[in-house]
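In the form predicted alone, a lone chain appears below as structure tokens.
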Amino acid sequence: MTPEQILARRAWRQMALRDEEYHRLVEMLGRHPNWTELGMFAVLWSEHCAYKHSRLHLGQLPTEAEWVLVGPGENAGVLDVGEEMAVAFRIESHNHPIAVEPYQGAATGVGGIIRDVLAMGARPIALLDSLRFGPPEEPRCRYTFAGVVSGIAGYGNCVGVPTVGGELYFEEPYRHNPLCNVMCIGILPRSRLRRARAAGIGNSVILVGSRTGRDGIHGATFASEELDERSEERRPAVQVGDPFTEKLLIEACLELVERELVVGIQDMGAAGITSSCAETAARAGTGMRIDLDRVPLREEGMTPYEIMLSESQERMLIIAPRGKEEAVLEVCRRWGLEGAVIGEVTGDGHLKVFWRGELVADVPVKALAAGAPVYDAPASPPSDLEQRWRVPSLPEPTDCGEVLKLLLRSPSLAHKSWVWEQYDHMVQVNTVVLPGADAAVLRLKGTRKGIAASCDGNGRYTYLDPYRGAVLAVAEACRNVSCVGARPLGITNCLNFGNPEKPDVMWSFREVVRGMADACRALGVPVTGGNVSFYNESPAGPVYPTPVVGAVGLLERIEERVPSVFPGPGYRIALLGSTRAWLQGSEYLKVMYQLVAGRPPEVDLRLERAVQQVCRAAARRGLLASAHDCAEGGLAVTLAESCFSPEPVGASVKLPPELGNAAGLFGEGPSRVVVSFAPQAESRLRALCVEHGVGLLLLGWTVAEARLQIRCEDRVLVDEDVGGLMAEWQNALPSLMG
């Protein structure tokens, strides 16, 4: 045994294996790994990478439908959007790195999406930002939420994609491990298509774009364990990021595939050289021959080691076709890059690595790069679960009007100017809605289409009912791209958890994907891909269950799009859809009362279906003035964020006895759309909704007098003045923050 390998047998635990682990990589092998190679299986079988935890259950999501061109299992999904075109969308998340250093961490995680949809061949188009904090009245957690939102606009503007939307909650149990899942869109022509496999034996590898450092080294090993009091010492895991290399990157890879010069084509994300290596090698069935004395390096004296476990940032893999490396190189300096070609593909399914002549790593790609075992964890429901289902008996508000103050202070509820306004959103001139409204729309230049998408997420109702809370989230970011008009093509998820070793942790996690994949079945919207997130955890314990999910529609006009807010005076009032809503678990408790407490709204899929079909063909119909979904805050709040026009309007509304209380006014429940429409549209849009067996509740009208009225029979519940509840809405985070 060498030196190397003895030093390796003692070390596997601090690269977090498992000693089974290690004995299985020793019985694939047929003999104990050296150092070089037993960093680069600790990466590559890390919870981050390798999935060993939620790969037996995420198969029960649905992925197929006939306009999926490219599901899970790649860089991200593609979906063919018509004339040629196609859209490449995914979400990751960059949570550990943001805990330790928030502005590289949320910057890093923004470059790493962006070329997880370049790896597509697509131009990205538009990023969404979903956001967890604790308390933002305590510092840390001020200093690390404006650290985060201006890491995310640092680069996103510096490479000229647009931050189009998003979400942001603040939430005690996101108070020392918070939450950055960052998603991106891209558009392509479905010949420029690419995957991510080393096809081809002789073919070139050629890495692209910038050196190669110690940063990084052991990023995935980092986010696969919980946050301690010694993470802070783990700030060379956090990658840093350089924007201006990666807009350079974005064009030369788009020309490289243009011209095809690309056979295969790999980000080189958690693991650098080591995982894009040896996934496309296995995604091929083939192997590969790397020299990294060829490695362009930007630091001296660095070992095979930190080479192949390096993450630096803004790299590539290019796999060439044999004789045209030199044309890779060409579009490589025209762009002022660095291009080297660093091996060839070989057919012998192994992955061999040289340094100095002399063979330093040698390991078959299959056990590399899908050899990990996979873990049926023990799960169990929490002890307190049915504790946490109940609700003490509460008084009715006195004072609805303070109490809608208040909620619009929330700073989950609040207006998130303070947010966006640090982005460039309207870089690349595709941004048709703005962020603030349900979805974000963009257009696809040269047609009449356009891609509405949307983040949602409420880790509060998934901590009370795991099930229930993935179920509401598919459905709300389903919603919210149908409330502009769009049909919902797929969705991406995020799914952010705890240590999946302990047995409530676990239960959770597979109680979402259950409620998931329920969801997404009766919908008909497919997952194409995504991101699993354990050890979201601290001393303190781990955050909310949280998946986030981000939705795709496809306008196919549009000037079809519908706003979010009432258009002016004289138009009709309506609530489309369920008049059902729950207190449990909602922010009306949270803020009044300081509870989370309560079982979540259980969601009738059949007629959140039926809403969002008619939403939909009312769009087309021009039906429409506004549409918004009536979500956190409840019917008063989704009624006021309506008023809030860019010159205010006034509505006046009287409800039925059964809403003319706390539950109607600030309950939730999914199904329910708050629209606006002219009188002649009535009848038509009435016609619409019994044909599809969906309410239609009149409520009032948008008058001139910016006031907002909410009335039930002979009681006046709200009477606020327009203008200062939105002044209450715009100034509570810039307030919070200084």
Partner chain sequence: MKFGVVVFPGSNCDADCYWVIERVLRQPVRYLWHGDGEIPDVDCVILPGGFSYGDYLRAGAIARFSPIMRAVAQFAANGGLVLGICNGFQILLEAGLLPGAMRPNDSLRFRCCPTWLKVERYDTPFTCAVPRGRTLRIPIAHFEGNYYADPQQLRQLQRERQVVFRYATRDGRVVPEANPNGSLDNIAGIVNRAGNVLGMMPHPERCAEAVLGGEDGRYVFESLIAYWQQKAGDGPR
Second form
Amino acid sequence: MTPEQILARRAWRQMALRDEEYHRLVEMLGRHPNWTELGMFAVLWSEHCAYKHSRLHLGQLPTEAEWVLVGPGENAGVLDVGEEMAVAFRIESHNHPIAVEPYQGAATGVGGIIRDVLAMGARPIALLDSLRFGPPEEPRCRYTFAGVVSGIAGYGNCVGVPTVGGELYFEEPYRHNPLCNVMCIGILPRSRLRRARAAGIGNSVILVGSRTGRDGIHGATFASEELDERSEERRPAVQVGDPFTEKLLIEACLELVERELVVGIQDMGAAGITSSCAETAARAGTGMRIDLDRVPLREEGMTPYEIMLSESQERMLIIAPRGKEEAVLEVCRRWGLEGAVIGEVTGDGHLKVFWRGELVADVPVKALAAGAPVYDAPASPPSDLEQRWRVPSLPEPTDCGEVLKLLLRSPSLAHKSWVWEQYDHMVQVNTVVLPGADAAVLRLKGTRKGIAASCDGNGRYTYLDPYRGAVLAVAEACRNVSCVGARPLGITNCLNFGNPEKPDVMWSFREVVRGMADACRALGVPVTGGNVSFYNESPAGPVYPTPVVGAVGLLERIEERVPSVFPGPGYRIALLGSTRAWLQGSEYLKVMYQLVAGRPPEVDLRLERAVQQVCRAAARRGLLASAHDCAEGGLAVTLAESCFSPEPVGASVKLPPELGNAAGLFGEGPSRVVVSFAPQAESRLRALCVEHGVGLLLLGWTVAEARLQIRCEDRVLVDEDVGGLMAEWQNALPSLMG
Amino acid sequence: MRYMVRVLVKFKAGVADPQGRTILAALHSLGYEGVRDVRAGKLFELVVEGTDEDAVRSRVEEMCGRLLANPVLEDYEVSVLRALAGEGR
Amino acid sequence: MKFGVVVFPGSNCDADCYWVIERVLRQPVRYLWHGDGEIPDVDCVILPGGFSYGDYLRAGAIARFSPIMRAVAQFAANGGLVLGICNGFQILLEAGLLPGAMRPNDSLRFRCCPTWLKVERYDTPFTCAVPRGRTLRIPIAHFEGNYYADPQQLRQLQRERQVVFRYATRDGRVVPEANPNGSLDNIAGIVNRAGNVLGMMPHPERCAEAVLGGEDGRYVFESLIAYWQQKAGDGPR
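Rather than the form predicted alone that you just supplied, could I have the structure of the form predicted in complex with its partner chain?
Once more the chain from above appears, this time first in line as the rest of the complex follows.
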């Protein structure tokens, strides 16, 4: 298609560019683009790549701290963890791909985030995944869920990066728009930190890894639209993951970095060659000249348009010092990978693309990589917001033991080993705290330190109150990391929303960002990057606004980690922090009354910070035998889970009168941790609590007989065999999944 | 009547086939230089009851679309091999 | 005792084996490259876990043609000690250095979980340091670990006492409930007739340090060292 035809047919519209966006790019270019150039702009200016609707607001997030080595804007955030070591981490969504093809969609999501971490020069050491599906009673939702889990397993296991944690919720709004957010953590010696910069005029641009095929053309555009019946027709956008090649890519790239053969390195994700070339050159203030005849192709007859926009997986772009090309290609060959010098860094600020001797595209890199418009889309709260906060008056439950069992087998609260046993969570021999605890803990080989990580985000809370929900998500992720004894150093966020052009969606988005910013500031935790995924919306409506927070923390001494289950009989049990809990937005309301209602609680961020400080200080002093965040399902579920150690332990608990009701047992609220400790540690723990102004409510004792007994005054509220409770909790997912 | 039906499922043209490529490379390293391409797939043999060959074929094609192949990624070929005699297989 | 750990394309437990031998057992260790046709001066070769060649076609089916495997076969024929773990076991089967084959797990799902192993023989180089009667807690992580042998091979395995580890309950009972993958007779590890080549699906390198929650895996490596020292003591060295 010629520029004239493009203009006549308004061809940009089929690439999801708006008319005013087209005119903007014409102005920047000083002429009408050709077909290839239009495709390049369409992808790089898509919502997925350009953050058009989010960028304005994301600026509120705190991004700095003295230990932050790299903040947002690169492939991953990097934190200094001392002893010349650094941790790189990021989370990314792959929601639209899993809706179309669960297995490959999830697999390629894992591959992409691993390459982001690799692009910092880091060895990927852990994965976490945050998943949302529709009701598991629905066969289609089960199919998607099973496919996504086996896709993550198929890719992560093969590539040799352990999947050590994550979270999983089942809610109606995810029926047509399931979510798959994957977080990757890597480690590196500080000296090997690399940036995605095409610095040094004359340096070589080298493409390493898989061949370029026709797969995934316009995948980024695909992720920037609502799913409708027509989505099926665009299915060729789905790519197939090749974890074997990814494994070779990891080893080859790390060897290249170690041998100082890398000036800049970048993952080729969405928009492939176009985005990686434009972004690396834009960051370095350079230009680039590339020759498409040198790109190894998988299929014959590919056009420049297709080569530039292909999203073939398992490819990396390496900027190598001039004269070192052969050394780079030799490393690739040794690892059985193809590598090709496809161009060089120039000083003219343009991306010039040649094909069969002809200049087929010539665009200023700044216009491509940073020229997209920024939108301040209208925002207004949903009209039914206050209606959502209304909770009818409900009777107190008659049999709290039965309620407890119902909650334990609710798929969102049930034991998740059906999922994580399919993941190799031990490879690389670093996993000290296995999946299932508040946070995963990995040792940092060669030091006495450990890294803790957790993913959290309750979409129901955010639906009911986006600001409070976001604060709760940040608080919980950091609390989980603190529960194992680690200090939260940074978070990465994945913001999953519906169509941002709808004012209520935009309003929720803005409220979520505001909440995150406030929570991060109060807790002293920077955001070092992440991902925004809009258009998670089908004709049935948008997903819950779902911010997923991935927190990374540092344990100075791995021996100081705190387990999440009671170690045995004879320990004191207490509730550390707040004693307040609410049924608003709780799992209890959903399970018992199918109600998603009520305004979730406000977080007292000063108290939250203090509670987390006490957890960490107590861990450092060895005062805690266990600590478990009191989250969904409330105190009763938290106590039960604390009893579920490999050798079940009993607990005998007496609640004060104000907690002897449904809200006290099953209500939810922030800043609460169920701890156990040896009796002789009590005075020191109490002194620590007093020092930080945090409450410590003694609840009872752990006992040898494996029964959970919860009493209040003269009433026995719960008296259940721990084995029986555990069976409910453990069997729920396997029996659903068959 | 019973028919023996063979179903071949493989990735669609244009979809990356990592398994096929890896096997191709292995064949080359074993000295089979002349091999130009490998596509990996799955083979199913079904014994199906039906009134005639066409009816059986369309039933099996339906099964392919619903279960045996993943229409997002895979193509299938259905061959009705032969009618089976008697009750036994 | 000098160890060599083979690196195939797609191996991913090579670094873990290396780590345990170097940092936990404090023995000399080096990597052996799949493309090399010779094995240097080592006393034991480890074929590590992972997904050699992506496990495409069948687990181990392509790796067994690597140049290093001819050398490993020669090394084994000369009485050298060979330990194949997980994918390493699968490669040994495909290479014919051990009898049998692996099928996908009966659950048709990858499984990563702890298992208890009953030790059937204490007189092998791989188990001689295991305390008698101790059931070992060692994790598995595989998709194709469902061991199969034809009836004749199975009879031979029994006759020659080649089964070294079986999946069991914590107290050592070999029962179907303890079988994580459908393996014939709960078989988790076997040796060749000469007793110098062991294949096992569980990963001893993943439980050789207390910080990782268990140390039973050390017995396998310590047995090798004890056996080798014993042999060195007997011999002219």
